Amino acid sequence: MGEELNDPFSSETDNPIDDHLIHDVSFVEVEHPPNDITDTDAKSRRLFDIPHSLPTKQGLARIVTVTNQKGGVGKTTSVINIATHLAMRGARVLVVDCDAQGNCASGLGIDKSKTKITTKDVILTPSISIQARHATAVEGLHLIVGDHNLVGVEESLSAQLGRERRLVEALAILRPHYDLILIDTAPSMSIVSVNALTASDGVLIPVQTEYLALEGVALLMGTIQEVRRILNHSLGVDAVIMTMHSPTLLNTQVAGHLRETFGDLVLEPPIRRNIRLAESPSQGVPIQFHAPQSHGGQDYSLLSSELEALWFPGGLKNE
């Protein structure tokens, strides 16, 4: 017992390894400083095929979907505050909440529980869109409320023809009465989000200046291309806006990467992280009413002015 097994690959008669064949290898670690990414040095570097949007037909509201397939990038906050700023400047603005969370209502001080007609009803029965609008505390700003019932729209529309164009029909009735219609969407490409893109002239993409920021944008570009090819040949990207920004090295590098990728589609300034922006929805008012002089208030004011020049190059007729 305990018989030792012989190793066929070893032998006492093996030739020893010559020491002179062994060489010590030394490694020298060199630390390269990070690239100094600045606002002015960024050059456009196309990673996506980005279709640009076309001008709006005269006499009709421009319809813009605010979307990103990555969640938590500040879509709803951007919709509320951009819509408020432009309404205060004299634009007639309608916000259509296509997110089942329904946070646009909370941010604009509307009680969802008292709402009788919601976005779901409008999609299922487009002819009632006129009755679905709610006035807000901001003069000239109306809202079609979204709520949890939007989750069931997919099943309700599954057997209906033309289900991707229901919002087109609903908004066609309203377009002559507004200058701008902003659509808030969920971070998923459901039939509701496809309806929003099919009805839109352009897309506004909020991107958080954090690692993997382009992940959701890459998915979204593919979706935009599909919707453009099949459902809405004029759909394009209006602008990319940077949100939840901090003056850290990582945030600065991501912002520089976005500027390189999207070029002049990126609008300035980035929206800085700001506690006042987080507080304002709990007060049921936009940042312009809650803390207009805060970083968030100032940033959204400047950004909205850039969007005003983009969307209304001839100026607001109601100004």
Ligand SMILES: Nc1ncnc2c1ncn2[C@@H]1O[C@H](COP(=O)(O)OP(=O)(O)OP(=O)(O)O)[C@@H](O)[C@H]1O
The other form holds:
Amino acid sequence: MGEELNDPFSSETDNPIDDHLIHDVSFVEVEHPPNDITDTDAKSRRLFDIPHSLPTKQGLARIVTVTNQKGGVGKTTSVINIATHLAMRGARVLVVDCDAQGNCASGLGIDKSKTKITTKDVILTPSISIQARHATAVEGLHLIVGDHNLVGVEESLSAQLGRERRLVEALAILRPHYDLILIDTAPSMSIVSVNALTASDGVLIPVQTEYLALEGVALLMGTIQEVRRILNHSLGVDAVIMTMHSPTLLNTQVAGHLRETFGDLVLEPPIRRNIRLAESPSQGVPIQFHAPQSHGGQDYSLLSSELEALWFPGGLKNE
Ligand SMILES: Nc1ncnc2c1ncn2[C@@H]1O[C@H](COP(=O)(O)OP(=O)(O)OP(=O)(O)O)[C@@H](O)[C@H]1O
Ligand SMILES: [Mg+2]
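Return one more block: the form predicted together with this ligand, after the form predicted on its own shown previously.
Below, the chain from earlier opens the complete complex, with every other chain and molecule after it.
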């Protein structure tokens, strides 16, 4: 006769399956719960292995992905306003919206319902990238529009070889004609985001100076390392931007921890929380056109100057 089968749902304690379970958990009361964010962030600090990026290749645009899997941290706002500032400084700038929400279009005054060729088409057919660009209200700033169709790209690409390198191919055509290509991403790590990282020289990470600011950043660093190892050996972190900053004790503490964690990679100043920044997209213009003297306008202007120095140490040389 064979052995009697154990019922996995049986409450008998001699069931070998139960050996893996913890029977006598005793909760140890913590006398001083670590309510100070220092502990969390110090732990994260040890976990991070941050690859630094390399300088821009001569004669080619610097390609930078703005990313953070956390939603609503100011990725799109940063893309729009940094791109605008640098275009106003004379750089030739292309924004590629890799987010299905497609918010770059409205922020730059473009009606995305009227656009025919979008980022989705560019990823599926990279050679089309030249025809996908739209002029914006800002001279020297072009946009490839993202829209809801990006959601289906994952499925369309699933059977394709080299599906992570579609944007590399698409941007290779455009790269000699721009100084900067800024890619906005969705708050998730999809094949589209991986395409963006694979095509990039650097990553810009907006982080809100709030509690749990670093949540997900360890994961992002892991993704960057993976992309670096398998798809793009020269990918690195360009900078961390502190966003939606208020002069509260908590925000100030978090800003301090971010500086400790990321060191020189943290750019100054933090972007202050400012209603003018939230208003601008509804006007279809960047902050530099809507309220350049507002706190938001001033902060993005100073921050963009820092990025200009970082990306173009020899200055912007236009034809
Ligand atoms: N410094 C700021 N002060 C006030 N409001 C801001 C600031 N930065 C961004 N916002 C507003 O916060 C909201 C989220 O910003 P944004 O869309 O740039 O974030 P996101 O990271 O791109 O979001 P998602 O992850 O959904 O793509 C928007 O309504 C934006 O106008
Ligand atoms: Mg966004």
